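Encoded as structure tokens, the following chain is the form predicted on its own, with no partner shown.
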Amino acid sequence: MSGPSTREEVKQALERLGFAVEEARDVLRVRLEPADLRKAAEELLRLGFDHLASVGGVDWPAEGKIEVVYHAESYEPGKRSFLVELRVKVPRDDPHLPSLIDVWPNALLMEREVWEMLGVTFEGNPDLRRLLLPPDWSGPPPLRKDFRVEEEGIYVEYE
């Protein structure tokens, strides 16, 4: 791969591009808007972040938004020390995102948990079904912390 080698190389081409980058320990912090997504997923690829460590979210009701946080990562020697997370909120009352699945296609799966956890759709993924929960589940998105389990009693007989 070619492009910056080192944690500083990239934060600053990321920065070139327009992103405020935060440094938090070993990660490279971007807060996105939704239109900004695709744009920085790409660049990441191109400066040898070949896939993704992880896709999860946030759910913000106080807000009325849904945090997605993308963890991007490098097999090459001078980018394994550190991650990039990408952090893009979208509206929680209509969560939609375009898959990157074409950018780091171990987005897949990661993708189709956070849209049944948390009810982000991502736009282009061609395999949105549950994953873990029954395919017959038609109860709001489990990990939304309006989310209620219904508690079952337990009955012990006495004689």
Given for the second form:
Amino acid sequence: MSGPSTREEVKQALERLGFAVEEARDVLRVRLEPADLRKAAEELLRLGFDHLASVGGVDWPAEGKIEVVYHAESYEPGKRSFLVELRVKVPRDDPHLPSLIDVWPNALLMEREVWEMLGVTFEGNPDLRRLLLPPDWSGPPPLRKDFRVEEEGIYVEYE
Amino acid sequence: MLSTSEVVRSRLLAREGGEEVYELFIGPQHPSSGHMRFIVRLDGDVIVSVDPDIGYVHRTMEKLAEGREAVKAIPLLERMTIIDSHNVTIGLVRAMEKLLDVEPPPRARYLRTLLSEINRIASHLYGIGIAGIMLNHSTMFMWAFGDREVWLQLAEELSGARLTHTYSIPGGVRRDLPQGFADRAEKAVRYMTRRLEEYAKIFLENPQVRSRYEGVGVLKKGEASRLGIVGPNLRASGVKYDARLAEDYAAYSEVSFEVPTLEEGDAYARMRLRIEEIKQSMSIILQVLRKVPEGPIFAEKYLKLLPPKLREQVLSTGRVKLPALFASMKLPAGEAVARAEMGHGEIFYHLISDGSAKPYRLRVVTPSFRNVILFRYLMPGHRFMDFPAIYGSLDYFPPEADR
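What would the structure be for the form predicted together with the partner chain, given that what you showed me was the form predicted on its own?
Entire complex below, previous chain first.
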């Protein structure tokens, strides 16, 4: 259903803006600097990728970075068989990114989740509140690698 | 396109309101809200804004999956949407197969399609039943839940478990088709076809139900696409998109089926669309039963690892004994993305592996999490009585959004 031409067109349009596009099996992957994120997102919106399938994040403690991964999706027939992946690395001790809710409104809740789970602040998102964790949660953001899940044994100590 | 974005923004972020606004807390232990809390702000009985608070059963599945061997993520994540458990995990299995570079044999692909469609019907019946009870239409609730048993029974015969099937595994499926399954499935299809006519008479064409649903909670085509809505809620707004068409998985490219769409985008269209989808699923089931090819149900690559005697047993009984390697199977370093269509909509997986037996990061975005934004978007401006009607029509499943 997806002509290779449309996938090729999306790739070329991104390359024209000066982004290096990697071809992977189901995604076109673009690695970006935080300053370029908005430009790439607006270009994708123009190309018909009008919503996000996911905003996620990966912690890379060895590099001291947190990588935020956006997957943009399109419902148009030629573009539905692949996703465009935008990846941005931000420093682990002070992670900041511009919010993309102006471009992709459904980032509203997903950014809120990444903020809570990885501690990345999205500047311009007016709604950064706890979403999944209890309001009195303390400790490091749980999806960072230095957060250990403590599991109880089968035998519970009791006196 | 940006003007849509402006509309979206103003409606999604309208929150507080003046002194006349009354704040109402619904749930989290409410018969119709499940374990979900809503903070509803009302002006008289007109809804000003709704803030869905979704975190009550958060089970940290993304984090837990990082601490377990990759195969153990399948029974874990299945519990997100226990009413639709095969469709939840088939995306994960696809992502793992992409990383491992293994393809399931044709018979396994057809069997996956079979269980996926049985699950989809059961999931839609659940949605219709819950929507019924939200309108105080308890007959619809009891009928739909009773008829769900028919499909659960079929799923149990096929997989050995009523709800937690863990049927797809990387490289194939766990069990072969049991004796006489086709006859019973055809009987179930005949029964359900007749029942759908009765559903229409008692529920969908019921003047009271229609007046609660028609023109309520209208989602326009452009808005549905901009908000990234998935599943029947999207297709009821006229967008012809289905992950079964977009992503190549199971045997969907080899059976013919329609993707039904409706233009109205209101609560009534969403309910009617589920009925249409049940009909399509039944047609797929009949096709699969006719066309399912003979052959192995588990990839040769893994069958080779079994000792000869066990291998013989697997091939003759059609019940897979997993090779010992499976428990500590190393995922090759790399990344894979997979999407699959559940009863509620599209589920998205992003699996990152660093070459060890445990996934480095497993990102999952469930259809209910993508649809939860509709509570904020659709409700403002409606009367409070419309709240349960819209909620029911969205077929929202709280534990799935929580993960």
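Here the structure is a predicted model, which means the values were calculated and not measured. Rigid core: the largest C-alpha set superposing within 1.5 Å between the two forms. Residue numbers count along the first chain shown, from 1.
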query	finding
Large Cα move at R148 between the two forms, threshold 2 Å, rigid core	yes
